[in-house]
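Listed next as structure tokens is one chain, alone, in the form predicted on its own.
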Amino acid sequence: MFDVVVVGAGPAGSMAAKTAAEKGLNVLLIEKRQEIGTPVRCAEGISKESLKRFVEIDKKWIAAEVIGAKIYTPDGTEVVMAEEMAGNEVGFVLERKIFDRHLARLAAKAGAEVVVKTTALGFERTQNGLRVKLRRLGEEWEVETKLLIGADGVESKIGRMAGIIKTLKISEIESCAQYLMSGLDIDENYTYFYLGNELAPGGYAWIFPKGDRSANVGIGVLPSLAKMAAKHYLDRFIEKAGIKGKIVEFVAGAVPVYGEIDTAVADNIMLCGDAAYHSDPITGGGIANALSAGYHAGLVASEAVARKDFSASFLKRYDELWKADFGWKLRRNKKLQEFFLKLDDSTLNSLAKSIAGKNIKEMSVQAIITELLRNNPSLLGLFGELFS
């Protein structure tokens, strides 16, 4: 019997497996795809500090280093967030195909058994824990485990079978499309964000440099507000922005923007990463939260094994940890998302103009809101309490 079976070898799953294995647990990590890290389904951006919390930074999976971000509203107003000293990188654009495999290797090095091209079909409860049904290359078999960690992405099968999550509404999920483009003429010191209700209803477009004149060029839209597929919005953005380059890859996917869920646990089960809707409702970013959640899940798994207590009431220790770490940001940013969704393009332009040219030294949602409040005291009544 395994102590822990982890489903999904993305950042959340591999970090959970690594942490649990380092604590001496008997861990199985399974991934349904043939190659861990492919296909890439995100813009691949993460802050330097978020990464340093959990892994030693290795240049081989850093595609680009950035010193700041530039945000553009519909009328072209530019808001810049950047460190004062150019060259002092504050953010990374990862090469996820290499990064995710690196994390899985760390889990294996810590002692976890890693198996690819293996799908979790379901589970049933037994007297001693769970029996998990797996399938690989047409062959089905079962393993028994004390704990099951679902890191199987948005619309998690594990989460739905456990009754922890339900199918998301179309207003609770971003539909995303992204090209990897080469031959671009951009300043690779910055990431770029483009806002506008016509440009990207309920979302934004982005350019994340990946070095050597290449970049992830993508868009996310809320299906409840969009009038066409995300790819059509992306193609229109590229044409209107005059982005010239060669399309090398295309990926599409979905990102939960639900906010904080009440609980990510059931008896013998924990969810982390997109499976627990841990991505940020404002930015859609999820790598940092996935690493944090995976770490906390692995830690609580070791405590549960030590205490021989796999009940939901004990596993709520995991809820306490991720909510204290970043759950409060999900709760706050969901309220901010709902606020910004009500703004028309004219108001977006006006707010951006009020802070354009200001010295915003930190790349964060909080830094922008703080600057907006400083220059627009009337907003205090709307969301000032969120930052008090």
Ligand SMILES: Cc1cc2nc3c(=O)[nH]c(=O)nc-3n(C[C@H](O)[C@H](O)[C@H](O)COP(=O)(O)OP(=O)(O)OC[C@H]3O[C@@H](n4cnc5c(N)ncnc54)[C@H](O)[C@@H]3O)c2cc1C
The other form holds:
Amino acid sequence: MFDVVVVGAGPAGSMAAKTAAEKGLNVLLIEKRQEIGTPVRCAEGISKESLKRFVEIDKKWIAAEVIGAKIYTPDGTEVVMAEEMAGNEVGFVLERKIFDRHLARLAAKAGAEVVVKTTALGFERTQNGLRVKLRRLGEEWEVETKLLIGADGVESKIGRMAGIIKTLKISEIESCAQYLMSGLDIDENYTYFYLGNELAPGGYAWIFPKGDRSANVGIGVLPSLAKMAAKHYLDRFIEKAGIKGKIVEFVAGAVPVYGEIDTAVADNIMLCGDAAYHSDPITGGGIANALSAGYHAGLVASEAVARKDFSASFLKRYDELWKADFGWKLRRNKKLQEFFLKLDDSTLNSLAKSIAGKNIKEMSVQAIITELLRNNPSLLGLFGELFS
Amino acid sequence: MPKRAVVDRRKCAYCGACVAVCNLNANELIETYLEINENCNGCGICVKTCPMGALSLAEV
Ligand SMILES: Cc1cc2nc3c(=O)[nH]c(=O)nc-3n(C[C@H](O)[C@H](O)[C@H](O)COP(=O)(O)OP(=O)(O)OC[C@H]3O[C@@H](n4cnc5c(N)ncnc54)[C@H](O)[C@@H]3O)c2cc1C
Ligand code: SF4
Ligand code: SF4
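I would like to compare: after the form predicted on its own, may I see the structure of the form predicted together with this ligand?
All chains and molecules follow, beginning with the one already shown.
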């Protein structure tokens, strides 16, 4: 009988398994892929600070460091966010193929059992906990556990089977396509964001440098607004922006842009990361929140084992922790996303013009909104209360 | 004629976006291999969501 079975060895699952194992729990981490971290479904950008909270930085999985971000609206207006001191890196672009494996190894090192090429098919309740049904190399396998942590990403079936989350609607998910391109001519000190209803309906396009003239060039669109598949928007963006380079890798994926769910727990079950729709509704970033959620889930798992209480009402401690950490931000950014979705391109241009050339020293949604409010007092009524 | 989602394996980039939006638990991503089962009612939601344009509806 395991204390915890964690489904999915992404950042959320590996962090949960590592944390629980470090607390002395008997942990099984299962991953359906044969190679953790591939194929990549990510643009790999993360702020330095949010990464440092949970892992010791290792250059092996840092592809590039950036000092700021540049945002472009359809008429080419540029908004720059950058640290004041040059050379003060605020963001990383990871090599997730290596990063995700590193995290899984940390979990293994802490004592968790790790099994790959194994899929969780479902679970049933028993007297003492749960019986989890697995398929390992085509063969059925069952394990018993006190707790199940669903860290199975955007495809999460655990959360739906447990009745914790509902299936995402096509207005609650970003459909994404990306190329890793080489031979690019870009200033590698910045990440780049391109907005516009024509360009990327309900989303944006991005260029995240990965060093040595290469970068992740991608796009996300809301299927409820998009008229074509994300890949077509990406090809059109690359052509119109005149991006010249060679495509050396293909990436597709999806990110939940749901906002904050009420609860991520049920009896014996906790969800973390994309499985709990923990990614940000404005940026689509989810690595930092996945790490945080995994960490908190691991801690609460150890408390639950110590108290022998696996009820949803006890596991709600985990809800309190992730909500206090970043849940409030998901809630706020969902409201902002709804506001931004209503803007036409010309409003977007004029809002950007109102803050173009201003010195925005921090790379965050908060910093942009603060600057927008300062220069457009009329917006106060719309979302002033979100930022007061 | 009832319809069902079909996948063009040569286009599919096995990303799981279609699994995230299917209400009927009618698809599963087995590593690099998407399976669509008989639960599919041809609602077309996954077709709209696929980033690669790898899904379409076909009569069964
Ligand atoms: C194109 C794109 C760009 C993105 N860019 C960024 C970015 O720049 N910065 C950022 O912070 N975030 C970004 N994100 C979001 C980020 O990738 C996710 O939020 C993050 O990976 C979530 O981590 P996770 O551990 O919750 O899930 P995942 O990393 O998705 O891991 C889930 C794991 O569970 C496994 N699994 C699923 N079902 C089962 C099962 N039944 N049994 C066993 N294993 C299972 C999967 O194979 C997978 O390995 C991007 C996403 C996309 C699609
Ligand atoms: S067509 Fe509808 S029911 Fe069929 S797989 Fe796609 S989303 Fe599921
Ligand atoms: S959404 Fe499209 S590319 Fe992704 S797994 Fe489904 S069929 Fe394949």
